[in-house]
Amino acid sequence: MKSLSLILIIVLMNILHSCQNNSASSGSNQSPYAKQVDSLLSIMTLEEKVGQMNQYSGFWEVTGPAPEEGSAAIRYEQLRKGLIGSMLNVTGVENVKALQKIAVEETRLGIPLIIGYDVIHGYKTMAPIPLAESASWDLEAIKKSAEVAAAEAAAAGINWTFAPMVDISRDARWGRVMEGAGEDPYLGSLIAKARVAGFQGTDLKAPHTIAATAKHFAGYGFAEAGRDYNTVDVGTSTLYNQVFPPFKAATDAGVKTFMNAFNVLNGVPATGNTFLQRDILKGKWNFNGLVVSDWGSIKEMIPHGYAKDGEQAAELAVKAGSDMDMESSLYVEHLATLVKEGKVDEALIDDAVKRILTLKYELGLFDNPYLYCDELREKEVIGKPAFHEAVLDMAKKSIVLLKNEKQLLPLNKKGLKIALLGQLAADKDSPLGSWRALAAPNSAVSVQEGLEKYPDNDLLFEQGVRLTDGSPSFLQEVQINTTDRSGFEAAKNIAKQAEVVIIVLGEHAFQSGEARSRTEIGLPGLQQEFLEEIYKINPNIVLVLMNGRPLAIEWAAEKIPAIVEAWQLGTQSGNAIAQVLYGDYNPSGKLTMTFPRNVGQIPIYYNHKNTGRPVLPDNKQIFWSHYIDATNSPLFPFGYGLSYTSFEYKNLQLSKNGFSKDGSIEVSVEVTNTGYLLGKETVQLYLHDLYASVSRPVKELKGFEQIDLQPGETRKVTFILNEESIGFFDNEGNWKVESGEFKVFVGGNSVNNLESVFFYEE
């Protein structure tokens, strides 16, 4: 037990600090708590400086008797002498309280813990997953889902979320695509900023807050071949223009948190990087809080070929600039010591700490140890009816009608038979997502059950294909179920019966997320079979897809009337889907990622580059940039989406021909809703440098405006450009505002544009 005296010595000198920072200036940039931290630093051992580097998962049942022998013996004793700064993993106010009760009153110093944990799009109510949520292009939606996850996480004793995923990814085969926010930069940007304001608010202090973290930085979206945690190899152009802009922002946002990454970058792990850790965030960008790493990321730069040993990569990961280790345990075995051999600078340790001592001072864990640690916060603010709303608009919004003929959709209320089938139609688990993290299992709507509220319909129900065998969890591989048709002859009996067919078909859960790579991403096992045989039967079809990345589904697309993406939408997923199905909520989605063909085509985004032989006017010569068996073309283009209205664009207009230094020219278009119901359009404006002293994308996204139109309604839209509009960063990081000719495009996704064209001067 730690003495009286110096718990009273703390407390003063916390007190004298936050008297004289209270009347310090607001515009400084020093840190508040920048004395208070000092002061702490002054007298702290060098162990316990590297004690709080030093980040644990949770190893033992914390209400339980201590661990008496093993590793987790150990690291309790190490908990006990004040040298774990952080742990994850750990959730709910008893077993928090009991963690942070060892730090405050048993360390010699009495310094609180932060509770880490992966809560990325929810806690206990599940929102739908970051890419569907970013379909929605509704950045105050997707604000309001991180603050309910913050706010439920933060009831449960949590105070720093390992959230948002910023990275940038054009390849579908990559499984964590479901965490991020798609293929574009500046799209992705607004999302990072938003999701930061939504877990953090304005006051990391009030008890429904939460600390965030920008990850991975950077280039993780990149890995070769989608294969999670393999090499990164892009080139400067790729990396400022496409990769660091949305940690860019983040950083803007006041994130207080960056993890790195898994994947080498130009041969160098980014936990060891110090161009990225130090030269870019810590440096150019003057970020001042703190890094922590990826899980075992240090000790893995051994395998990575770049560090011998342990010793070696602590001594490497320190002095890049990465500040907390997660679960490697080698700064706290090998840190001191480096230090007292010279080998790395003391300097280097108090930096890191300082900024981890700051956020514990930020998130209010000096005033009050246990202000996450609130029973009575906890059993009222998890699961309030509230949050269910939310999340249910988000989901709502989150949905993309890819293919409406014949307006098979919305369906009618009455008097129609249809038949439901797919395993996934009757799934109450596989819509919470992956990363789902306290969600209870089986606890989503299902589609069977958000259609059973539409009770004047006659609605069958038969399982059909069995997507899984077994109900595979988080830590084990999904076994896809490719032999087993018995259930195929009843749902072909139904769906000879019935007007319409809906067919839930998709991915497990499971089958996206981390280390969920995937070579193949049509519709896995005996689910395209499926579909097919019931097309054969009924081909009155709405294909519901429930996934986590996009799909190649071109027979689907070419087929079936109806398709619906409706992604993993978490715990109000059925009824979502049943009132877009009905018309109770008109779709408003569009992609953020490009739906390829097929596999092939991967990676496929709408931003690329022109060749030396783009596509030529005929179409009929051989030496150009083409496949031989399929079309360059998409399966459906980033920004795409229908709605169960219409849209017409017209009347593209600019205030003038062009524009020049410090200069703007306004950009407008006349939208009308041309159909019979009250729909939502997004309208997209693209940019195409068409010269510059690095080539340019053929379109960049650069504004969107969401529009609520009633039928018949025409509403003029207008854009302002200016010189941030049309830079771009060169290969040496340095932001480039380049005279030339420039086309704009504005319409309802990156394909279908009008256009015209305009000049700056610089």
Ligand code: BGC
Contents of the next structure:
Amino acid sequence: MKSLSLILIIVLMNILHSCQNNSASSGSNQSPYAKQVDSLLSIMTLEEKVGQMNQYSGFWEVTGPAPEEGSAAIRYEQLRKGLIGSMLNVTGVENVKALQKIAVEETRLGIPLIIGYDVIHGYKTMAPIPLAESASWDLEAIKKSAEVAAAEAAAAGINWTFAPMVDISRDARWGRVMEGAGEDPYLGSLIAKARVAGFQGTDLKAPHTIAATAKHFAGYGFAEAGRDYNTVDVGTSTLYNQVFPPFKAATDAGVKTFMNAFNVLNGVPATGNTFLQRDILKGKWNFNGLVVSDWGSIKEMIPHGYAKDGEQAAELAVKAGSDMDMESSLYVEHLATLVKEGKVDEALIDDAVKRILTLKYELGLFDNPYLYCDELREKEVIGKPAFHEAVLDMAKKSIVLLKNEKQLLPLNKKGLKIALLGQLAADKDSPLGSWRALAAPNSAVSVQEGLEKYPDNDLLFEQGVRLTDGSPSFLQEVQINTTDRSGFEAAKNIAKQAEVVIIVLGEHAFQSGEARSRTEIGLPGLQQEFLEEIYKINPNIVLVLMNGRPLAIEWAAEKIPAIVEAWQLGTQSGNAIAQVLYGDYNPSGKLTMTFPRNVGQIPIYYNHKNTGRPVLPDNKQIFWSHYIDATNSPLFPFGYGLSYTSFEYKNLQLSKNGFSKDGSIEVSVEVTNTGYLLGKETVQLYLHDLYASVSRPVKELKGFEQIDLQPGETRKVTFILNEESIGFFDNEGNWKVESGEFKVFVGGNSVNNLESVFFYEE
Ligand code: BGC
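For comparison with the form predicted alone, kindly provide the form predicted in complex with the named molecule.
After this comes the whole thing, all chains and molecules, with the earlier chain placed first.
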């Protein structure tokens, strides 16, 4: 039982220090809570300090290997002793309140818990998966989507999300590409900032905001062969110029926490990596927040072959800068002893605990531990109609039109006989994605339901092909149907009668996401065979793809006249898809990850290096960098996406032929809507630094602007380039701006561009 006198001391210290801080905090880099934190720290025992660094999963929802059976009782006891600083996977006001009550009323010091959860793209009202959202290139909409997620989660007792995932990835085999913003560090950085701003808002104590996490620091998206948790070897040029920028952007946006990663980076586990966590993050970037380990990643340093046992793992992790142990129990078991034996300096513990306590102050938990625990608010806020509108808007903007021949789309709203096929067409669950937090199972609007809202057409539905056997869950492997063709005939029958066939194919929600790597990334199971069978009967096909990663669909890209990339779009999925198919929303999404022709091309990404033997248009020789069985080109490139209207780019102009130190140059282009519908275009600017002390990518995104154009309307778009645009990090991590020649490209994707050249003189 906490003694009354101690409570009084803490309360008094807090009052005293908040008075002092009001006058001292402005303009200083130091936290306004530094004094309160120091005072509290000064009365904590070593064990209590270490307890703050311990995080457990709720009793027992798991998002990783489960803790030992029977440990719940032990953990409750630890909670009462003040040996837990944070819990994850506890949701709902009632549950959170119950645990918070123990922390606040039964421990000696009454320090409240931080409650973390993977609120990745929604809590109950699901937005599209993050990869889909990134395809909108709409930073405001993305921010709004994070705001919705934060508001619902905060109303349910949560005050910390383990998002955004800002890992750059070039490998569509890796299941977690669904959780990121694609392959580009420039766009990825802007999206990281937008998501952090959306989750955290401008006042972390507000009951609709939560702390965000930039994860997984670092290199996790470069897992060898796209296999989750696998080894990562990344060279310094890629590390500094591709992997780090979105993390740096998140720190610049004020992200409160970082999560490290499961992988080794160049031989050293990220969790035990001093270079990453101390030198770069807390050193060079001056990050003042806390670093949480990934689930059990401290313990995983043993199988990594880096720590000999749990005690050494704890020592290595804390020395390397991991402040909180998620689900390894190793800090709580070993850190106090390590300090007492002189193996770990208590100053390291103090630094970690200060970061944790500071966040608790910033979240307002010391003012009111139940700030996020209001039953009435929980009822009122979750599922608000405005949230549904926001995720619908986000879903429409996330859709990418990949192909539209014979103007098959948009569909006429009257008098059309449509055959709708595919298990995913009626699926109300897969659109929720694999990180679906507390979304109710089967709570998404299906494509079928969306299309039924257009009643003047004749809509016939047959599943035709089954994707999965059984109903997969987050904790199971998905069983793909590879034998059952019993639905083919009925599907063919309705396809025969229809003018247009809409086939919804792709992946089940739990075929992408964590631990869902694939070696083949075509259409799983019998779906490809089914598509080809239907094509023989009626080639007027609109293929709607529902998936969590780029798919290699070369056959479909060649044969099928219309293809719509609809990802996993969340709760409002079917409504968004129907509105796009019927032209009530003119698609505007652009890919943020390259679609390969086949798995062998992976890793494939637009911002690659030139090589010494690049392909030349007239090159007929054998000795150049290529494959003998496929082209180098992707199926669909980065930045690509069509509209129901068309855009023409002309008059690329530069304000001068170059610029020098501290200067800039203007690049402008005229874009005309040459079609018959209002449309949104994302005008993209890329650069190529032709020669530098470290060779630079053939193209790098350095600017974009979204414009809405009426039919026939022309708009001039102007970009300003400066040293920030042309600089890069050398292999020691130093920012360089070097004299030289630069190509500038502007267009509607990363391939078809107008181009020009300018110079820079130091
Ligand atoms: C994932 C993290 C996640 C954590 C907690 C881990 O398996 O890698 O991204 O935040 O679990 O659920």
